[in-house]
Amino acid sequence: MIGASLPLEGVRRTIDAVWKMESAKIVAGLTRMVRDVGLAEELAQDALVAALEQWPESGVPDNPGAWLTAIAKRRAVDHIRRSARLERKHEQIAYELEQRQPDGEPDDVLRLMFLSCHPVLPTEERVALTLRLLGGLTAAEIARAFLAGEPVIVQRIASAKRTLADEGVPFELPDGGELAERLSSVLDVIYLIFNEGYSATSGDDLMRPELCLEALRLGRLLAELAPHEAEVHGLVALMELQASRSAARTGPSGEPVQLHEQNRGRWDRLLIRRGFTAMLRAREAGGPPGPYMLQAAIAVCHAQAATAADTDWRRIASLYEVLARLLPTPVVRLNHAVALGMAYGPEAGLAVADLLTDDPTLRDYHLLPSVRGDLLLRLGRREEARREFLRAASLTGNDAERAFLHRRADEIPAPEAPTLTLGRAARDFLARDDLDGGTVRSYGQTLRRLRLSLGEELPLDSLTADQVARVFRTAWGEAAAATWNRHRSAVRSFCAWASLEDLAAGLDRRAATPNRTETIDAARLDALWNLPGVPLRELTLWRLLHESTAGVTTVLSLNVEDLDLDDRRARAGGGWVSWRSGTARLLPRLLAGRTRGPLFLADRRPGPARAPTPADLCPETGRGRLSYERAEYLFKRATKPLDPAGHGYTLRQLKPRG
């Protein structure tokens, strides 16, 4: 024994310490053994217990690792011998599994890889359970890098259980053409938990770095188990290179300092070195470049200049055309708008962003703004890039972001004639003595749509006719008629009230389409009900507004103290919504321990600018309502593959026919 001298908290550190090492192994055999990744995991906790129990006492074994796997495998083999109906048939399987020697262990760990990101599951239930299963962090510890509840974490990993459980997925490896696609879902799930801890979305810190450590961890256990595989090196490569920054990318107050401005002489050289040796293993697998590949040559370019000035903007720009290609995304995009620029000048830059500003998938991405803010300021438009600095901090989920962006758009005097702005004349129509509070939460999305899109600061008299035209195409371009009108109506009443020319004049008013109204068939609701990947929020809506016939609005307004969920029903404004059971299976995990605010929450936390009323806003999770708006875009997204038609489906069309 090697730790019978250690203290008591000394035990349980070296124990903690040797979880995170052994557990994906533990798990990954006994998953092997049962065939069962949530019965697998329950043993391995039972090891962790024994281990727990008796170390303190014992000393820590030579092999500790050994150790708990020997637990484990014998709980499992317990296990099966209870369990089994066919005791002698059983018996005999587990005596085999029993003797058999851990050999395989580095396949079973790749094969719990592709069982924890598999399709089948939402995004967050695969980091969730990655993170759990792999990386061998507790609940709380997931919760806290995310800036969660643990209830949420909870519940996500046990969804995720109950997901491959139900759909059979089976503890294989993927073989022929489905292994890239597989692959491919494991490479982004830990480049999404790097990408976390890089940048984070949200909380007080740009970075989370246990999240970076945790991904590069990952990466490199990938690289072991599939060495021939040139993407995986890539990935390694891109997150080794892009960590070897991280102590050059905060000031002293935890600031952002942008690449350009960074010390390179805190840049980890040894971080470096791994990254251009990943690199190589990259080049040496073979076969086209990959994403990953590009982007660490990205990386390479930026890690091999010793000044700023250095920079070999000009390949940058190349590889990022060739990365369009390959992945012709809108981030994408938008880094090769900033390579542009670096490499031939703002007007390159600007005329690739600008063409982003009708993208639908970035109308609320910060870094668009910022990018232009950037380019604008080079060329001189200073007043322009200082509102579109304040519109980026006002995306921004993250406070040191935030307060970065407020700082840049501060360095740029403000002009000395005050001039009324959008935002100031949205609050004054908004305060009207005149409207109600219906009306007031209708022309309330109207507006701050626009002010999110245009900026606050943007002064009223230089609102045009085409930038309310490329807010209604970006946001509600294939909103059902009757949304889009009664934007396009608060837009007219809006400039009406403000003296301006109707700027709505130029859309035409939609007819309403008649066969958009009819409900949707069971062929397709059938269909619906079995789409993969599905959040758990929007099944549960749909689930909810299929089986009440409650109206979309009634039903986004429920709270969680209005359910009562033995009665299958919820009290809402003076009369019940009911469900059936459909609903009723899916309630208790939605709600995963909430018992106030919203039933429906939006996907994340709220900016400052954007505040919920108190009656809008989760006070256990800090997030508000989800909006109609919202909830109908992530429908038509959804269904568009179901509709013969292209468009999607609407939610009033999920009223049960006759």
Contents of the next structure:
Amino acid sequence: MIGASLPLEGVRRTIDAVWKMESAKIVAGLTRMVRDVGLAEELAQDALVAALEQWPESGVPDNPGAWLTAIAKRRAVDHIRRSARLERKHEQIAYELEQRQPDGEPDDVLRLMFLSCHPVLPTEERVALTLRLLGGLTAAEIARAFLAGEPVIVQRIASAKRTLADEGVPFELPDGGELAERLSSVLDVIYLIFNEGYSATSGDDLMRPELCLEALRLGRLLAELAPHEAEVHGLVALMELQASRSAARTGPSGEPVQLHEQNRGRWDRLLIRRGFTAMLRAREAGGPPGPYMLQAAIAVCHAQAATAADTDWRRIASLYEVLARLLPTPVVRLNHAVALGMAYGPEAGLAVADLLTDDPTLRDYHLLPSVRGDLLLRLGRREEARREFLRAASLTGNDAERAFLHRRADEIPAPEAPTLTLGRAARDFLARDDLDGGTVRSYGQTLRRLRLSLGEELPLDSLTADQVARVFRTAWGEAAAATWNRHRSAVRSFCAWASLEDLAAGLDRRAATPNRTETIDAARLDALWNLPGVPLRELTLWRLLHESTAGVTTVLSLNVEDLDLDDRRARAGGGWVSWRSGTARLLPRLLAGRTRGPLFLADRRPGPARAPTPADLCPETGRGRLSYERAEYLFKRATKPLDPAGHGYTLRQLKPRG
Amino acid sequence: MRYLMTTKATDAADETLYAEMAKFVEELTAAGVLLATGGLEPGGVRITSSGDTITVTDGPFTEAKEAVAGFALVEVRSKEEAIELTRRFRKIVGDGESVIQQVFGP
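Could I see the form predicted together with the partner chain next, after the form predicted on its own?
Let's see the whole complex now, leading with the same chain.
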């Protein structure tokens, strides 16, 4: 036993460490007992609180994990007794649980992984719940790692638990045909966590190592729990090998160092060896290589090359070719282009990279212009390369990467005679004083897209109608006709001003499509009311819109004090909004005792920069009024699976016909 | 963060101890914590440098009791975790001493 004289802070830290090491096992064992992961975690938290109260006095027990488990189990038994009102049958269950070893079953933790990565949950909730339950991280720690607000993470975790409970997701190992799909969901969550750490997508750090470590731990754990799954070992191999380069991939001031320029002496041989071992286990497990094994095989090629020049690019290119068949994502195809460029020369790479410039999903992906810049530079097309590097810099959200891309652009001398660039012309065009504010904003949107997609520094006289058409296809190909036409007339106006030939020549004016205000049919409405995991606020809003046939703005502007729950109506402007039983059932729960302020509240308090008027603030919670945009977005997202066209519906479509 | 735990030689270990140690090592590996571990030969070879002279001396050395007999490299989230692991290890091996040091690098 550690002496009781430990300072309080020391005990706290010890408890925290023990919790992180033991919580997955404890929560998993409890979930098997109480069949509800939310409740299980609450019980485990109770045990943690008990430890915080008792250990500073009594000292840390010899086996702290067992101590926590025992306390939590006792609470679980109490809970079952209470909730079962001492029915004989449940009494028997409680008795049996009491007698059972607290160790739990070996597969419990694996079950917990499958549960927290269950496909009924949105991806971000899977990630948060996994870090919480399997990694033992607090919401604050997860929020920090993802640069998110703590309330957001708390909400994600709560929503995930609610969904799992509502859906009655069993605490079981998936079998047969389901296993592959469920396992790939677990692998994807782990790799997502790893990547968020490895290539921090935003902020000023290029790495958030704690997330990489957490993902590695989860992967290694999974490899022990599911040793016969080749892809699990493939993922572990991939992460170990990528992590082995951590130290070498940033320079002294945090700037990224590309693979071929890395000091291979700084690669972590220990992790490389672990990666190779995991790869061997993956091969032993057998079966055709899946996406993680293929990516790991590519990482093995890099790790085996003593110098960048020794890299077997032909093998890497052929591995990417197989991977692109399994996983034809734009990013994989871009990497294929890089490999081809290395194996067979820049022209071969550029041919594939150029195909990707038409892909809307890569529209704002900074690595595409960055790769093209590289290939163009090797082909001696220096000015084009310089512009691609600048464009890549304008697209990345990462400070270190932006600085690096600017440096690459600066290494290429700019043209002697400064030509009029697209960026310059666009600024001059918008700075005219004969345009009103609305027009400037509207034209500004169009030109901003052109500048982002084609580069600030593109000489205006080299701009072609083909380029403009390509930007339009990737940016607004799917947009409504009115949007397309608005951007089209902005381009025409810009051309007239700049005395350019008509660059909108490749763009047809689109006939307006009829407004999508057809209502949602009865069967889909029925499915809508029964959608799993819909928060109470959304459900109430949708019901109310449907039953009242009132306008969306009107309903969102309702205040709690305007409601007359008994008569099922509310005063709105000069008239009344009234509803029926569906809404009436939901409203009291939504109000939860609130007496004043907006009926529908935003998820969080508004930031200081956009303080709403007092009328739009809840005096009790400080939260603002739910906005139309947000409500519309949530509805659209929720109804995507119901809409045969896959777009999702708009709130106005809730209004019944006639 | 990584910690290297080194353990000094203890009196002869028996079968049960080895079995318990093996179980512990297995557990830590499964938890993704243990990166590398190994026992060290007693004695070893000592290489000293002084000015331009390098002297190589074969063991055993008189202060054998103080020599490191085994090591474990662990990946943990805090010093407290490393201490907790070492505490569990010491519970298994009995009287003696281990040292943990954070590893910088690679």
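Superpose the two forms; the largest set of C-alphas matching within 1.5 Å is the rigid core. Residue numbers count along the first chain shown, from 1. Since the structure is predicted, the reported quantities are computational estimates derived from the model, not experimental observations.
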| property | result |
| --- | --- |
| Flag for I316, CA shift 2 Å or larger between the two forms after aligning core | no |
| Q45 C-alpha relocation of at least 2 Å between the two forms, rigid core basis | no |
| Shift of L634 between the two forms at or above 2 Å (CA, core fit) | yes |
